[in-house]
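What follows is a single chain, given as structure tokens, in the form predicted alone.
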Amino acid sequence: MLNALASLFLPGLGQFLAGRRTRGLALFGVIAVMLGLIIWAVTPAVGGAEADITFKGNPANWRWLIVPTLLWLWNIWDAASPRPVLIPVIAALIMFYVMGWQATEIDLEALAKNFDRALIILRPMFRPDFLQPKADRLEAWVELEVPCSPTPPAGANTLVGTSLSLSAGCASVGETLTLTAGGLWPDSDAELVWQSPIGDFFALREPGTTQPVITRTDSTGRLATRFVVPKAIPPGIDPNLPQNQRLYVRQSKVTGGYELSTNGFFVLKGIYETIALALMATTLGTLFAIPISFLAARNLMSANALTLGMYVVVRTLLNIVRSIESLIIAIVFVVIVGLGPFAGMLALALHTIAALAKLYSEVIEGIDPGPIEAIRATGATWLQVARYGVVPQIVPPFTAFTIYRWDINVRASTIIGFVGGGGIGFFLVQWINLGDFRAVSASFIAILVVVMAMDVFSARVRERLI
């Protein structure tokens, strides 16, 4: 009866008295988070946004009380009398969900009704643009700044034979300009693509559409036609400082068979800086790790107080470091050391040192105590120890994990690049923001097929080491 009453009084406390600690506990969490949840539920928006038909702020909400009052009776029931607990757990379940579904306001509804939108992405995408019919080209460019600077360029250029002319030689973004050009093929399909300046290409787009805009020249080989300036300035980069860019005007006559496309050039080469920056992230981080693993386990370092606090450091220091996100890590690195992936590959190794001498201290805190005992006993050195009884032991695991690290920044360097750090994702942001999504299916294509083969190898390798 003394239970029931320490439980009315405190949800959970009459079975910690009664020893069932890890029960009591759990009661007194779960209703703390459930009231807790519902007073968040019911608390306006901050700013005095109370949206009536939104999750939060919403005062129905205070019906959800029923299910942590419910809880708070069971609960004293079962200090008096041990009880099952799959009812107070589906009855908490099904709050948690149904709670969450509403404050992630999914909308089903939402998924047929842009049913059309969804098939102006999807579409391209079965199309992805990494190899082209070869053909013969022909191509003029020129150069125009956007925003505007007090000096902007002519807008005119005149290259082997062929003559491009701006009705302006800069703009903002959306404006529209109109093209001239002459000396091209005459009678033929013509092609305006954009040069952003970090170098990328892709094709201007008709406006709210996923279509290029194609041209077509006359019987003299001359051409006008409008078009709407595009936004291709890369994340990192001040929006309103004057960039020079370039539209070219590209012709090609099918000649048979087929070569690697503009766009394929670049996920070629986005996929092979993300396999470096991977490799060059996980071999530093590693070279680091080693020696800071040693410092990081407890079985090696709690011979006296000072090599014991040095252990209280370390992992202090590890733990942080591992609990910020390395996407956070590269946008401070991109700030530090600029855009590309130098600063993806500092903030990839960051992370991985922190995350793989977590990994090794703790198999070094598992290997036998026996041999280290027995090179001890001989009066050696903390370094003969670590030499001579720890890293016989601990070179296969070591092996495994630092080829498991390799796998996971391949994955992470994909990411990396959508702030600014290297690798495929940097370009992939790019064709992303400029709708060309036959782009973006042939660099998840080249992410899948890499990471695949990475998966593979890494399994490999770990079931012939462990």
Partner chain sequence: MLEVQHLHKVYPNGTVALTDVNFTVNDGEFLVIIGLSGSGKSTLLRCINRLIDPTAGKILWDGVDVTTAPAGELRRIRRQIGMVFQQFNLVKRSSVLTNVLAGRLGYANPYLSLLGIWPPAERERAQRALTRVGIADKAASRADALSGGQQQRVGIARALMQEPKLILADEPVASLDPVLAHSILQYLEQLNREEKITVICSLHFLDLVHRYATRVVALKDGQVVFTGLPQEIDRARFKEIYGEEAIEVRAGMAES
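Residue numbers count along the first chain shown, from 1. Think of the rigid core as the biggest set of C-alphas that the two forms share within 1.5 Å after superposition. Here the structure is a predicted model, which means the values were calculated and not measured. What changes on going to the form predicted together with the partner chain:
- Superposed on the core, the two forms differ at R83: its CA moves 2 Å or more between the two forms.
- Once both forms are fitted on their rigid core, the CA atom of A18 lies 2 Å or more apart between the two forms.
- Core-superposed comparison between the two forms: the CA of E273 stays below a 2 Å shift.
Target state, the form predicted together with the partner chain; input state, the form predicted alone:
The next block holds one chain only.
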């Protein structure tokens, strides 16, 4: 009865006094967490930063008070005489799961309703941008100024047998100009492409449509067409500032066969960079991991207090470095050495050192002292003992672990490019941002092929070594 009274004032106290300490502490903890969670849930977010979230700051969350209240009552009952714990556990779980569901902002409606948006991404992904039909290409351009300054360019340009001229060397956005060109391929289509002041290309569209402006040359290779000056200045730049822009005329003739597209070339370059940077990182990591692994092997370092202290320090450092995701190490190295594969390589190498040193040290700890003793007994020198007693025991597992690590590093380096660490990930993240999903799909395929090949290769080699 006294215990029940104690639990009325402080949940779990009665159980605790009765010697059921775990249950007492658990009851107190669960009820405290529930109350804390409810108070947090009904308090409006500071500064309205989370105002769009329906869960936080919703007074309806007060209704959850029923659960800790019932639990409190059950706790008094339990303090008087022990009760089975199943029903309060289920009640607590229901509360935590429902609140967790709301906090995660699970919105199944959005998943169902907007699924067709995925098609915008998926459709181009079925046509990976890797190869393109082989074609001869002809390109000519002319410079003009938008808007006009007192000294506009000439509005005419002659290069490799072509000549382009505009009705004016400058114009404002929305004005219509006339282009006359000569020296192009006769009787074939020509595409008009605009280059913005920051170097982006985009095809000129027919006004009010998404059709690119395509014109045809006559039998003498001449064309004349009218076009509307597009708005090409990126937001944030003063549109009244005169800027030089270019109009390109492009023609292409399919000649049969296929060639690497521009993006295909970057996919190959990226995947090569990825494999190379993984190889460099693995090699560098291995070179440093071997000496460190000896310091991290307990059987070698337990001789006296000093070496044992070194062992503990080295082990701790390895564990810390290993627990930091290589992506985060890469961000640090990007700051130090700049964007590119070198930063990614350093990050992977650091992570590789920590991971391999631990694996190697476990191999060294597992070494069989018997053969070493036997080789010493034959009158061998120290080096001969190392060569015939130690090396055969550690080299095959070391090699197996190193190749496995290379395999891991190839996979990791595809991601490390996302933070500027070079390799295919570097191109991939840009294509995702640009919305070029044909190139994204080409790089996915390249990554898939390389990772699968590495997987098979490393499994084969390891099979032979172990």
